[in-house]
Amino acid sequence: MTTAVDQPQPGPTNSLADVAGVRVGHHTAIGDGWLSGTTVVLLGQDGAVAGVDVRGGGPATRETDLLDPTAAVERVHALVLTGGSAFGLAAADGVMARLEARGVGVQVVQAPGPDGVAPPPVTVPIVPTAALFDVGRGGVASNRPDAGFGAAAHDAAAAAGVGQPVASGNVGAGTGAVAGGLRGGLGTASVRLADGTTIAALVVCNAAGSTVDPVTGELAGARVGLAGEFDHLRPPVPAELEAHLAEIAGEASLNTALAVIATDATLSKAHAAKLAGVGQDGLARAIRPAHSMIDGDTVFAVATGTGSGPDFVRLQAILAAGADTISRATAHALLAATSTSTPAGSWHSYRDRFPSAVGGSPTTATQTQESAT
């Protein structure tokens, strides 16, 4: 018989910092033009191993080649998740440049001068990158994230406390976020397997597909949360569905959904970049369709190595909770989400447009990541 006790639980803040040595900090521009922003995920100073999973038809990256696991560079030493579509990759110049200075990266050695004398060698910071198209929504188009944006995220990540909350809903990467016609946003969730091995998941929505259930209008990444995670949700009553599907028909935007899992476990290049597959599963679970061809569905996978590696079967309990971890952190994203107007348009949080599906009280570690934005 399985108890309560026996069953996953989440970690102390359900959120990405559950997995020792991560850290994540966000910077954010709303008003005057603007609404977007950048997340930097960073891996502390000898970095992590990471993999990639990259299946929307179209995608904004940068570095994620180094990732193939026939690749040389083993570790990466940030992630930066971000806004402003091809042209917000400049804010990976920012995070490198903090990096650097604090000499986090590769150490390339030069060969020696005609002298006969060898340089320094030159830190190479490796920090993947991955923007969401969220041009134009603040009002202005030419208002996007660049080195700047990234070096105050790189700075509110060094300054976070271990254990401390990751910020939730419209801020970072998930600012100018749209998701099926709701406000999008980024969330955050984690599990602690019976082991004691953690898997955390960090999800920017910014989805072309619904997140929406369009027969109950319930939240599809909320259908794998764990014991009273998500008690307070309940479906929606049938005029509040019928008024949000007529409002979103025919609707098609640019969008992407960014992902980042982390997991204290000892994994190799392969199983990260494994890890990242089957957590786009995740967002398939909780975004309909996902990968399409206006997308640019993009999953990180890192394991910072402080547990153990897995056995056969272990690898596979942690393949598992990466997938409904990514899904779980989908549903918090728009539940965290807040309702805004530019000049661009309008768009509702799911609270507001379904505010017959939220009540109640949901559990600690959902108010905690919830509060926290």
Second form
Protein chains: 2
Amino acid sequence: MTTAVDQPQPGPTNSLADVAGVRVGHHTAIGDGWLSGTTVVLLGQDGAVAGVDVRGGGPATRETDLLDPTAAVERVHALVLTGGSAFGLAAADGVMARLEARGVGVQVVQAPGPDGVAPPPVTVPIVPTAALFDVGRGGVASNRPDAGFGAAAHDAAAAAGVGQPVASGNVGAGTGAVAGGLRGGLGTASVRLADGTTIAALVVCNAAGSTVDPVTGELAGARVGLAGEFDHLRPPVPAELEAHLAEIAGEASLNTALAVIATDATLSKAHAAKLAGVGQDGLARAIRPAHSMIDGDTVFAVATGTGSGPDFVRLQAILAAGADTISRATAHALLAATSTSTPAGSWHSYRDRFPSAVGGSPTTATQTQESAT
Amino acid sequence: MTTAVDQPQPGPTNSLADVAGVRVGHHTAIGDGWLSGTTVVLLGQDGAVAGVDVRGGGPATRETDLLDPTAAVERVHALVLTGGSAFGLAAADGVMARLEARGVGVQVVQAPGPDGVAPPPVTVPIVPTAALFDVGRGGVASNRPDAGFGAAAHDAAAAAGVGQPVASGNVGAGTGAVAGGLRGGLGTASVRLADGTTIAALVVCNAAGSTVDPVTGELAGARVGLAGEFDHLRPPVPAELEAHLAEIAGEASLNTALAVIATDATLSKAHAAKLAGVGQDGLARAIRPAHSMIDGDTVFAVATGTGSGPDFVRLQAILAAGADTISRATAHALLAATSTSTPAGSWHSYRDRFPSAVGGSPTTATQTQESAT
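Based on the form predicted on its own presented above, generate the structure block for the form predicted together with a further copy of the same chain.
Okay, now the whole complex, with that chain kicking things off.
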């Protein structure tokens, strides 16, 4: 038996911001035909070692090839998750412009030629980006995140105070999210291991599959919650589950779960890619089916540490914690989402569809995150 | 012995435009601190099956993950090659906007929800993009292709007449190219196999490695020329080679060769990826070293055919022809380049550095291409 003191605990905000040096900002557009947004994760002046795993059949990505472990660039300066399908990849243009203006990026100095003249030096920010499909959910299909969304989300992240909780629910890239016929959203969670290592995740759950156990009506991601984290949840009454299953019959929400895992451990680029890959297991446990041909499921992993890397046992623990933190963040995303009606449709939140499951006692953390929006 | 009639011949323009339905457009910015540009390859209303192979250590790419053979999207609508390093990926925004306005893209129709309301349909153009590093070569590091460059290159491609030769040299994505201390550029070539299949390539040669054989001074890519294609070339006199080698000693040009192979054969998505991969061999034969940590060498392959796929023997021939066509296009890029001086440096063309190699008789094709610029 483990004692309570041995059990892993969440970090102070149970969010991605619990990894020192990682800041999150959202830009959210709701109303007037809009239901989309962009989330930027800033990784500091020197960036962080990063990896990616793309496992969905319909990805929309940018600057992922340089994350191959054999490629040269070791550190990335920001990550962008955005609505808008492939159009939304333009959000990265605005983030790159902001970072360049602040001198954040790879410094490229070109040698002088035979004439002694050299091109001017240039700063190239490395900003891997992934987009999800939420186009038209606000009613106007041409309303999609652009460079301005990226710049605004960057500015929000740059202004975030240390220890400030990350807003969750229908904010940023989670603004237009739908998952298995319910309202999806953005969720986050963290864990502090016994050795002091922090692993945190941010998930935008916008999935063809369902986050709800079709037998019990419970949120699948909550099964791997930390002690006390989801104790306020209980199986819903059968009538609510039956109504939900009838409502979503034949539905296939479009599409794509996006996630970021961050840790203050020191990882090689190859191990960051491995962390991203195992992180997909966290999506698999929280969303079923996952990684379908109409999902572009993409997981980034970033490691901010600058010391020596973990030994084999500790690496194993980090990988497992990364996956579980993604599952927990997915459950938080569904719990933080709010029911929404637009000219293009109506989506129930888990809370509104399963009131008997969430009772009258939402977690304090979720309330804080919602009010922070 | 094969007779002359058995030997493969180039298509009518010896360019990428010899594959029916493929159109190429450039936007070129030279002067006032500029030396960069963007090239767009349009693939028609229905697009073409595509694959990619990223083998350089410093890639800058967008929408390449969806080209994985296991991913859902089968056909892409345009390809973008651009200067501007990762900043230049913004060119794709402009191409996507133009294609969407013309209704070219994947048509996404979302099912109505329980309330009978559905989000509006949306057209998502699929535009894989790769960028090369030419930043600052015109003298001003902030002068980089943006969405407007993509839109302008799209418009040029859309206006290209059938059978119009593709302009080569220092145009489009080849505007700012440098290769192994010489002026690089954009080149193109095609071949028509005995069975009527056309394979064509477009290469932007901007490489850390050299395109010049260090022993003979010959262009390595010209070794695989078709009968008569490079007959006007001869080994340069030793003094020219010595001067060249002295001039580039210690130099390492930044960086990245980009290529597109197109064929009118019918290929699966997996075989298109294979064609792109073997195409990298064509870069390897024409540029040495290639695929370094400071090159982002990326090859796209597109197949426009809609019939039955090739048998094993014919597929082998297509793969080999793809690689050779890339080598030939690389040699044409160097031959079409022009010496250039800007506030940021001076670069000799192969023609000006090795006048004894090119003699007084450039190919008619090259002259046509230059005058078309």
